[in-house]
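Below, in structure tokens: the form predicted on its own, a single chain.
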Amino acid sequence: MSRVAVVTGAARGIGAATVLGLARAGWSVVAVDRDGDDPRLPYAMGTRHELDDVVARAGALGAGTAVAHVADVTDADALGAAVAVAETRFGGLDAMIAVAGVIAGGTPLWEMPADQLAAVLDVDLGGPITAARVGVPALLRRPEPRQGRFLAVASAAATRGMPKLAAYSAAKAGVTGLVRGLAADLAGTGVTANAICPGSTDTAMLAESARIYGLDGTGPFAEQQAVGRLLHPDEVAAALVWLAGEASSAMTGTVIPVDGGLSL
């Protein structure tokens, strides 16, 4: 029987290299995205045209399956139907993975506007919450001995400054904390917590970055990574899909930077 996961943030970036990732490896995942954007924020969100999009690849592959769902990952009854999914159609879950994420800034915190920072705190910190609320009772519901895992994508901004992002900073560092907090949680349940930290990884939120510094493109993010290049979400999905396996069964609370050296 194949392991199942439910993945946000599925379609597009990190989100969607996870999903393909996790069916390559065989595994049957519910690929969750929006589709519609955030009135709050000044850029485009994923559509339910690539979120199905990613679904059929992930089902050429010929490995594991997926199924699309729709919904906010700030919405526990809407999330909560995505679990209900992976329990009724494949039996179980086994990882929750919490990919969705949003960047707005460009100014100092105190000015930044009012329902950009509630865009910033309710989904990258919210909605990472609102997973471990509705995906951990189910990762509990598996069978003891049981290889149950939360992930959660941070970032690099969680331990290094980034001017004019201090709520984007705040809410990853909360993530980590979030983490932290659950693994002490799941102690001897079979259930396991852990975060990623990426660098500047080649995706619409890295674009959207760029904006807001005022730059011309994504290029001179690559000159601050050891890699001297952006990173490919399929890199980054690539921990999360490792993470996700029983190969890592001795690691729960754990920060693990994927940056291309961006923290050195």
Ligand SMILES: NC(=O)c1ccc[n+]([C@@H]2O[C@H](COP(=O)([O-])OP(=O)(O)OC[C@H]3O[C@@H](n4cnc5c(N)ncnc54)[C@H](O)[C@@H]3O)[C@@H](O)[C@H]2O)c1
Contents of the next structure:
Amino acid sequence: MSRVAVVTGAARGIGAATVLGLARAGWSVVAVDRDGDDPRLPYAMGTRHELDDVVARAGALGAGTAVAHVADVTDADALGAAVAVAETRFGGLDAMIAVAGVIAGGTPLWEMPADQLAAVLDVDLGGPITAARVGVPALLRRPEPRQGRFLAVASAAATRGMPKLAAYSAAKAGVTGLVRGLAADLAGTGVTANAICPGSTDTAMLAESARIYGLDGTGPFAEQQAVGRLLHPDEVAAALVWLAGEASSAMTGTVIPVDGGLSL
Ligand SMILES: NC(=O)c1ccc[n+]([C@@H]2O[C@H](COP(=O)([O-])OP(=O)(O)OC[C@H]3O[C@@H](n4cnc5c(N)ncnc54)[C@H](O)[C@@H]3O)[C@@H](O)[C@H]2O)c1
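Mind sharing the form predicted in complex with this ligand? What's above is the form predicted on its own.
Below is the entire complex, every chain and molecule, led by the chain shown above.
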């Protein structure tokens, strides 16, 4: 039987690449994203059309399958409904993968508009916490011996102080604490909790990061990485797909850089 995942932030970027990577590996995936923009933020979120397109592309791969589910990751009932789809339609949940995130900043923390601050903390830290609260019970409903995976996407900003992104750094550092605490709570269950810290990856969020810093484009971010280029979303998704699988069973409570050497 194929393994089953819920992936948030699935309409584009790293989340979309994760859905496609899992489907290619034979997984069944509930692909979650919000429908519509976040009125607190000055840039566009993924769209329903993009989410449906990712699901169609996953289906066309001919290995696994995917279904779209609209939910805001800060809404426990809506995200819980995505988990219910995994259980009723696909028979259970093996991986809860919290990818959805937003960025805001561009000022010192004390000058950041309060609604943008709330958006960053709600989505980037509250989202993974909600994913754990609705997803882990389903991971534990699988019979023993189980191979459940809780995964969250933090950031190189969790461990490096980046200028004018203090709220984002705080939220992402919170995600690293979250997986360590969850790993302790999950001891002996067969369910693990891990996070990755991507470097600069070529997505809509990175374009917004460039705008925040007043840059013409994302090129300068490439120069900060030892690989000398931006990462492709597929490269980051590859780490998540591997971590979601049974081969990562020795790892829990870990925070793994997938950053092209940004944190060297
Ligand atoms: N791109 C980078 O350079 C980079 C670097 C480090 C970490 N990250 C992290 O990787 C993750 C994915 O980022 P990305 O670059 O693919 O960004 P992206 O903006 O391309 O995609 C993020 C997706 O999350 C969705 N989303 C946002 N708020 C949501 C909500 N409340 N509910 C449901 N869905 C929501 C958006 O609609 C969008 O489809 C984020 O957590 C981000 O912080 C990205």
